[in-house]
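For reference, the chain that follows is the form predicted on its own, supplied as structure tokens.
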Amino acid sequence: MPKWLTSIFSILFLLPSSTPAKDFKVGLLTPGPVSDKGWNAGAYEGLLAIETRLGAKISHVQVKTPAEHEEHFRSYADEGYSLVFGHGFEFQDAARRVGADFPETVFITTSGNTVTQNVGAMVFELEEATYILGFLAGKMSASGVVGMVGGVEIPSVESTFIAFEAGAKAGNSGIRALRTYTGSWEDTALARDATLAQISQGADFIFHNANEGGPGVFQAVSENRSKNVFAFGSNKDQNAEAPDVILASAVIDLPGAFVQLAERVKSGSYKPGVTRFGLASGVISVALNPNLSGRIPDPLRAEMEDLKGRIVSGKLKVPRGNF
């Protein structure tokens, strides 16, 4: 079939077509700095992996307001980008609006559920890992109080907290769970203060989902090391950030997930939808801190492995939010 006729058929029947490497341009919008060693850093590593493995031209912009979300989505589309990631639940509305005007660009948001002809989403089932961390905390807590510190209150973060609390109560039905949102992804001082307040209320295991605020959580926990207070990392393996107090991390292999979807977009095989990654996919995992491995009794490790197996097999459905 002549090339011009193939092109017409692709347009008329929406058939996918591959994109030559030299023409494959991928953009990324993040809600915070890629120096956060967590959520945003992982996405940027994913963008770099796309450049290395797929030969793509890449670009990144940190944005703060919804107006900027739409502005930069449009800018990338105007420049002929094949794929643009909006890294967060909050990018969905802008992706939908801009996607309608630029049908040749694929927009993928993370932690969302908006799907159109050229807008899709990735959902990371981090809840499956935070449930296990919650169970660990519930089993090991001496005070019977655990804490959670978040940045901005959005459904995807709240969902990880719902799972963490459910896991803690599965480990100890009498556990009390504290939950604090600072309202900021970047303010480490607020995160530290929120953590200190929870510790003053008896929390001895604290999970964060606060992006760049995470170091503030680790600092507060480190200041209370003598009280046997421990922290959990999120989104990346953050164990090395405070190896004396971070017991484990709930990890997302963001680079692996980003490359998977970018490969599909580049080959023309991507079908917009909600792509989910859980423990079974290998994208989600629990990373124990080897420096503190002796703190977790062997029988409890075995229980955690059993939980993982039940989650992967589908026998255990982890509680989560609706989004």
Given for the second form:
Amino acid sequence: MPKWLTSIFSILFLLPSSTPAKDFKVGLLTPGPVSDKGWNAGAYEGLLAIETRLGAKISHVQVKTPAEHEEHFRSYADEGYSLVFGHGFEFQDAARRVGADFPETVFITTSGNTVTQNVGAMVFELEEATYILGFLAGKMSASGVVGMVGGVEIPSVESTFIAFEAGAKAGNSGIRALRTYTGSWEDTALARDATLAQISQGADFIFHNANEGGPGVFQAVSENRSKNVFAFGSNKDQNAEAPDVILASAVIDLPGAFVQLAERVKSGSYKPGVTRFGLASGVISVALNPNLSGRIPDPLRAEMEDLKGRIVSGKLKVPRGNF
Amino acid sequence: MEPFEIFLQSGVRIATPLLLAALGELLAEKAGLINIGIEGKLLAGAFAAFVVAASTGSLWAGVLAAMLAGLALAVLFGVFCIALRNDQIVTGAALNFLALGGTGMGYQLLYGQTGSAATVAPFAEWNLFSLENIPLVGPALFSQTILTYLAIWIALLFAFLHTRTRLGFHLAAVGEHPRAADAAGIPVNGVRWCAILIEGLLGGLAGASLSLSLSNTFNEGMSNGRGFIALAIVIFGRWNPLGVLGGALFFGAATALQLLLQASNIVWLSANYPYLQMLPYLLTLLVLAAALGTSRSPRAIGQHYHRE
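Structure of the form predicted together with its partner chain, given the form predicted on its own:
To see the whole picture, the full complex is given below, headed by that same chain.
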């Protein structure tokens, strides 16, 4: 039986006998399907890495509503899980409530700022990478218009847009930055039409943070390749998804971050707090597409490296949303 | 192309799956069946179309697979609601869940748990007789994929059958007054079976347009509520094929308009984008409210028919 099926069964039937109490057990709640090739897929890969690298027993559930967040946090804690991840900003309230009832379990939300005795958050400073992408777009845009396509407007996504726009303005103070939210993480077709609308308004560099809207953005940009329109990938290295048009990706090494925190929880050295991962940690990076990197002039590349150095050393504070 | 032409083209494109799905639902409702499971047919169709097109390399094989997937769900609906006389709403809802779970599981089994970035080369736009060069409406009407042209032709065909033929009359009789229809020698449940099977084919085709024409890939939940919008479009169109055509185009255009306004970078509009996202739904509600009292659903909708 495949492992994921086993984990589904173990949740359905709550099989306590199969896992003795001394095991290091790690659970994960995701807000969407882990087949999304993006945000949720990265978390699931992190969970699998925790299993192989730390020998943990793992389990995953996909949840939709806040009531489900709490219910599944509670059932994991009840079964003696040592660590449960809630993969998103929206899991904080449930983590706080359930955390108070189960002090033995550590709850970590990805993004957020809720901290108690056993509840913490990990925050990805993806803004540091999207700022550099914005700068690149601002410098290279021939039309002076760049675009951003989002899924649902949540603070962590808006924040990457704020940084992208600021980066673009740093590259070219006269740049216009367009912003569209489709209102969905899954609607690929709508993201394509949203992108075509931006291109019709002159946008020639388009950054997305729309999860499964991403393929729609890449499709729209590919259709306009002859007009020298380019796209950027987000959250994962998506350069290979449309190698002719994706200039670079803003990458979060989700598996790396998940394993780092799980290691600390396992060894007992984890102190609940907000753990920040930025360019300096190596968890966040800018991945240039080798296929297109010849398009970026050498002096511009040097400027990007310089920006990166100033961000890592703390000399440059990247603008971001307040959350 | 000018931005305005791109906007109109986008509106007609967005209308395509809505139109196909709503035409199918129109047929079913005319025959006295209400099937809220169209969303599931869209998803199943999109999934089957993508998987088959990606593995065989033939888009038309994908379209055929999508229609068969829609048909399979329609057979289930027919068995439960026509033959076994179960509740139509509950069955439709159950079929939605079946499709959502089934396509999700199938996708993960075929493409790995964390998905893959597999895509197909989708249907390309067909330019008809250089008419796409007509200003303003050219690209919208004459530079679309074949599935869009097909959807519009099916709407016109339905309009003809609806008003000009005995077939349309029989259908209306079955949905309005099945007992009288039966007395007149019309096989009530036979007509209902035909209607639901055709609805399945059209729902599957709508799904194929989503993954092979409007986009080039499949992902879980990509139908994003279009099946429910199709239900509203049937009411919007007052159970008339041309009304449904108008309703689908109206909703498509409203959606394209909100995308254009968001991309227009007019500051006060961009800052209020949640209202823009609401626009298509709000406009639809307004038209529905205006249509209140002037139209009504087929009388026997949702009711089983059996001879005593």
